[in-house]
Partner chain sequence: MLKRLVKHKLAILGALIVLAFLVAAAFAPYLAPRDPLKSSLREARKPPSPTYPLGTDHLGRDLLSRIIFGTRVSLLMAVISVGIGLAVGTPVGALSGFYGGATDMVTQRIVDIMMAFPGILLAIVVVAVLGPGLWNAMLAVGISFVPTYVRVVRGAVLELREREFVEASRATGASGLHIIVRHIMPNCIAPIIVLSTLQMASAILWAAGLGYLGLGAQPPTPEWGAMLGEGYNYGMIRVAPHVTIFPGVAIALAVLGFNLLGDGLRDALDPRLRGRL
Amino acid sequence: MIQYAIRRLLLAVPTLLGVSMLVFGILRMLPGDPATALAGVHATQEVVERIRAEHGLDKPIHLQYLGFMKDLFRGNLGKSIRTALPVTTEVVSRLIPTLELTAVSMVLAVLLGVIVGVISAAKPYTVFDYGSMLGALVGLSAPVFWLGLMLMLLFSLQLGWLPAAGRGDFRHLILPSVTLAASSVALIARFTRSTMLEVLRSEYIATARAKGLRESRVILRHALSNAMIPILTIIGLRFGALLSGAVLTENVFAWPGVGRLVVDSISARDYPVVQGAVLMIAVSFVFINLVVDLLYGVVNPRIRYD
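Please supply the coordinates for the chain just given, on its own, in the form predicted on its own.
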């Protein structure tokens, strides 16, 4: 397993290199100039040129990229053009709120999605099944920003039960986590239902029922355990999607996470911060996929990594 993990990490290097090149190139194609944004619209050309030279923006793009990679291999992501603080400090300080929001959303998505999916598969074509799948369809279709605003309007402005925005105690976490988890709950529920229905048609499930085992034991012990590998795959993919897709949720609820930092940095043409944030999200994707692959062996001992 250790050798497999090392191979996967080595294979991730070209992926992260491609991500860095793509992000670096796209940022340079955006309209606007970071030096002008930092100096202000009324600054003289001399001031703008001086700021551009200070941050290395006057060099050709390939030299800028080589300098970026040279600093990256030294563990240095550069300094923010806006605040002059190290990019690592800026991103890590925002990464903790994002991980907090993503973790709570993922717990909600897994618990609700798997439970609803299992019950729907155990009782197919019933009122609960039709109602839950209709709700899942709505959850997949509802835009994140619209759902967030509707929840804010109902529970904050109309009922006054929960705070509308910001980060504070656990109450501030409820609305953004529910908003972020909605589509994942729907996707995991639908995927769990379809996977469980396929497993429940298997011969060994019929054999287990013929032995007189309780239906709950058949579903949880035999069916769900064998359906967990594809479910784990979709959970891993959704966790990465939540981590990178919190941009809209964080902006709707003024949550001080990486997503909001990226949006603000793009508006200010703060290239180093955007590059550092995207790279950290890409590294998180790679790590999550590796953990999911290793969990396959835990769920199914027949899987070997030799």
Contents of the next structure:
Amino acid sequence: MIQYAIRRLLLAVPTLLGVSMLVFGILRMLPGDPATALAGVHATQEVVERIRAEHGLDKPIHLQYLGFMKDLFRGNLGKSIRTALPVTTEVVSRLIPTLELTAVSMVLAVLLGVIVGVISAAKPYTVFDYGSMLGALVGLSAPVFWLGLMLMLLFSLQLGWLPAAGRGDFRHLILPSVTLAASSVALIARFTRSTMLEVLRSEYIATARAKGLRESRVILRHALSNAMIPILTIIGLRFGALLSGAVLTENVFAWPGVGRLVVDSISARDYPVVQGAVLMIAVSFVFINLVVDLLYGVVNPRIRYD
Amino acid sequence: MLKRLVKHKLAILGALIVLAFLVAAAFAPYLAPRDPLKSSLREARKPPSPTYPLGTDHLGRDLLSRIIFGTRVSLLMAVISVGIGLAVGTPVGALSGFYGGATDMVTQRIVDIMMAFPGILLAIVVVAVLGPGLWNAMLAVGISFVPTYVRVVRGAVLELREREFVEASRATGASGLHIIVRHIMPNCIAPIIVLSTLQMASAILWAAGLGYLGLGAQPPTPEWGAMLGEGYNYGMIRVAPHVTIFPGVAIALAVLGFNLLGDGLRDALDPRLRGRL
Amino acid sequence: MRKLGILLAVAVGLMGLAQTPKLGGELVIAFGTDPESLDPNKITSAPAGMVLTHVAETLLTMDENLEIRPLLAQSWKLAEDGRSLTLYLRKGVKFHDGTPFNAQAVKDNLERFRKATYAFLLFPRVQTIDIVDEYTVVLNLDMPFAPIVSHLTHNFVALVSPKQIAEVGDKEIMDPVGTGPFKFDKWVRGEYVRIVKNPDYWGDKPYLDAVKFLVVPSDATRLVLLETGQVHAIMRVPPLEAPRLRGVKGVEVVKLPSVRTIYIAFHYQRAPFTDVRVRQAFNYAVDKEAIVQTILGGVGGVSDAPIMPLIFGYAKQNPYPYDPEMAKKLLADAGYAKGLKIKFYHPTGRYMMDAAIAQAVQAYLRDVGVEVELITMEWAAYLAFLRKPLEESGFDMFMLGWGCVTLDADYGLFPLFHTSEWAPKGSNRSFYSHPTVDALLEQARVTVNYEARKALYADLIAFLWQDAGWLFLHYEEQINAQRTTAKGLIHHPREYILAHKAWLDR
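What does the same protein look like in the form predicted in complex with its partner chain, given that the last one was the form predicted on its own?
Full complex below, order starting with the chain above.
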């Protein structure tokens, strides 16, 4: 297993190289460039060209790429065109709030999702089952901006319990992470329920039941551990999606996260920042997917690594 | 017995909901009380009334008619983008999980790359290369769904390939492809169906975000996600709540229909349950 | 209109003066976007200008009533021939780092600005900067440039300590050291910029201990933050929310003019818009009044000139009335009785209700037989699309806004209508070109006499109006809102909220 993990980590290098090439190329395929975006409506051509020259955007693309790679190997992600800050500083400072938010909302989503899913599967086609399904689907269909605003209106404006937006102490984290968790709860609950149902129908569980084990024991010990793989997969996917896809939540709650940074930087065609941010997000994905794959082996020892 | 009946009825209810939306899509011009594009600024943001059963939007267009016409675009959006994710992701995930080794390593690293790639960037690229519009938006959303399918199917397959019935089939000398198609895939149906029915909601909501960036269906095409987005972007959620709530209800209802239908479908396709229902 | 705006701004100002100001406290202002920079040379947006203006001051300033006033320059004199501007500087002023403010500091700043500013349009004609004595500077222009005085009031032309200029070299300034009533404290990107009281300020000392500019991208969230009292003032209230907000206790809604005109430009060099009848027909076909009243909720005014009423040089015209029959007749006269197909590009999420307005225009044009294909683009792509030269231009019509930030007609008309400013060089993206217009624009630029300049612009605007180079839409207004406990805030037409003299009634 350790050997496998090491091999995977070594393979991260070509993966990240691939990401960097792809992002580098695609960014330059986009219409518009940092100079036109930065200079804005009022700019003259003269200014646009000066900005291009200042940032070496007037050089041939292969030279730009070589320069980028050279810096990259020295661990230098370059400087933001828009803010002139080092990309590393900028991305890291925005990745931290995102990690906070993602972690809290994942804990919420996994706890709630797995519990609801398991109960639904244990008592299928009951009021609880359908009630939770309905709740899950509403959570999934409600756009983040709507849900977020509703929570704000209730808990901040009406009840005055929580700050409406912004980053600060722990209380600031509650509303955005609940909002962010909503769609994940739905996904995790539905997945848990469905795989649990599947497992509960298998001969293996029938045997366990026949042996006279208590139902709760059957469900928790035997069924859940067997249903863990799809659940783990979904958790891994959600974790990743939250990392890069929390833009809307970050917008609604004025959360200074990396999702907003990426979107703002794409809009500004701030090439170095987008490159750097995507690269760092990619690193997190490599880790998340590795952890998920390793956990597969933990929950089901029959799965081999090769 | 009772449970099975309830189960059955709910699947039928799901089918009916989906059917209703399909009918609405097919016969929109006959069902919609008004022209969904006809704006009348004097009638803007009217709450529901007998004249406008669901009220009007910020340009004074009939919301009910827009939702009915929006069925076409939004269902298409949901089905096509989920379809792309499904069609590409499932086989890749299955092969990757079943064969493991180098195949798996390479595919999964590609998936890593795809997942790290921001969806919005992808959408801008697709639109930049192919031009703005609905089909290209669907393509972009579809592509962004692919890694999810790959990971989910692969996870399921990883576990299945160690099961006795697969080992048994292998022992009889069956080819890999045969095993995947005959033994593995039928057992992956459950997660795929659950995922697909849920992704439909995401696909429709994605449209709201893309529309805001000028990357989705071009206005004034009625489309649920964009309608929601307008409610938010133009500050109508609190002062004219019907503008956001009704398209939201339409999305939730469609997703509910697909989910109930999906549950029924899964039971029907489950090899262990086959013949028992 | 001009009166109304001024009254509002003054009213809010006065409310603060009625009571004895209380000292201390931190005031929080929420705005939509993080400044892109706080380096005077690199800033291009109003949010950045708003923060900077509290920290780094300009030579001249334009108050909320749009009068030009002295600031770091106590007085100024534009030469008879318009070729030089003498500035007499304020004495006894120090930058936050203790460096004295003097003629050398002005020269250092303006040289740096001239070398590398992004706001190049603001500073086009200065050739040399002469130091006469410690507190007198002369700017020499290569040709008369009457608007130079208003250009110097712009907040992008803010002065920082010469010591800082020497230190940063070619690099960008991150923590501006100015002479303002507040000092830069901290900038957490994407979250807030905080500035603190400068106890050694040369003028009236600020009452507040600190001001925090909070970045809150969502309009709806800014409203909730104000309603809960988490912030004291917000910018850009969605027009449709304003009526509700007026009824909220403890909250005051401030409506004030903005200097931005929203227009739809016709491709002036390409059929069908080479025909003035078609351009006029389009102007008759759209009900601008309904757009302003309904879609914008009355937050704005129907354009009655290509620049809005507060700008120097404005000359009121009669808006084309909503007359679909007239439009049809003109189209028929021009040979388009059977209709017409047009590609109309517009931004989304950039200007107030932009995409909604574009859809309304499409609907109005459909009524007179013009089939409009709406195409919206992501902003950066849109900017690049509209920067293409004539041969590559792909639009029939496009929508854009132009903020005439110097409050002088030259900046509001020259870049948009002069032939020398054709894209990609300048901002004349519709390839407008007319010898009469070119001549008047050039003449107005070099005419120093106030009344004579005004008359030139009146002629020019009357001509542009008849020629219908644009589908004239509207000018925007802005709605801000604040807690009633925040006193003495100034809401400025340049899209700033100023806290220089504000205090908190706690």
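Everything quoted here is computed from the prediction, not taken from an experiment. What we label the rigid core is the largest C-alpha set whose atoms superpose within 1.5 Å from one form to the other. Residue numbers count along the first chain shown, from 1.
Once the rigid core is overlaid between the two forms, Leu63 counts among the residues whose Cα shifts by 2 Å or more.
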